[in-house]
Amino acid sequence: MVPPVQVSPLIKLGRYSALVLGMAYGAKRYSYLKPRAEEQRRVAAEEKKRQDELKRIERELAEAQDDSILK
């Protein structure tokens, strides 16, 4: 087996600094996107609630029209 090669301290510094900068960028980006995603989920939930209510009303109207004494 070949012995491991010594990695330059400059390369190590560059790799770890890129890792830390990536983590900082990710945390900043996450904090930027999280409120937007929460707002989208809230709007989607309201829209779903509205659609469910419309479907319920439509179903009740259909049942009311079907329930006739003159069948």
Second form
Amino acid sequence: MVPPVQVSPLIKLGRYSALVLGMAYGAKRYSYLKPRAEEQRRVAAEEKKRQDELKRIERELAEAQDDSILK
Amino acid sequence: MGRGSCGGSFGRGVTFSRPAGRRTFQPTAMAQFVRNLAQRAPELVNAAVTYSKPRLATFWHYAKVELVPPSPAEIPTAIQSLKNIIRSAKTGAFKHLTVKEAMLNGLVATEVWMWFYIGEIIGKRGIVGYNV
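Having seen the form predicted on its own, could you give me the form predicted together with its partner chain?
Time for the whole complex; same chain goes first.
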């Protein structure tokens, strides 16, 4: 077996500080994006509800106008 | 052997062969398979452990030396190496590196930078994308 390589301390320091920085960055960005995504979902749901309501009204209107004795 | 068992390793011989006229799994076949799996779980686990033990030992043998975080005593050495690099950048001594050395340095730098992304994966608790 090849003997293990002695890694330079700079590289070790660099690796582990990059790891810690990455964890911090990931956690921060997650907590930043989470409320925004919830807000977007809420807005989208509201919009969808409104559109569904409009479509329903339109559909019922169309049905009502469609009703005639000349069916 | 027609609808016979495939090697008898599934106990009662009920296998995944489709009975003529039926196109789906019978529920009892699935239950039998799960029961067999639960019965043979200890030997499967044993097999997995026996396989992984020597490989884990090799991994540990190398990781103990190569992947260990820097001890506080090593930090001054690291800072000194960093100063050397900055000095070589200032004086232009880096131009005297061979292409091979430069490429190796580039690879090492890339590897160090990839640890940042691994840290980000850990921080955002998801592998691809932020699961918000």
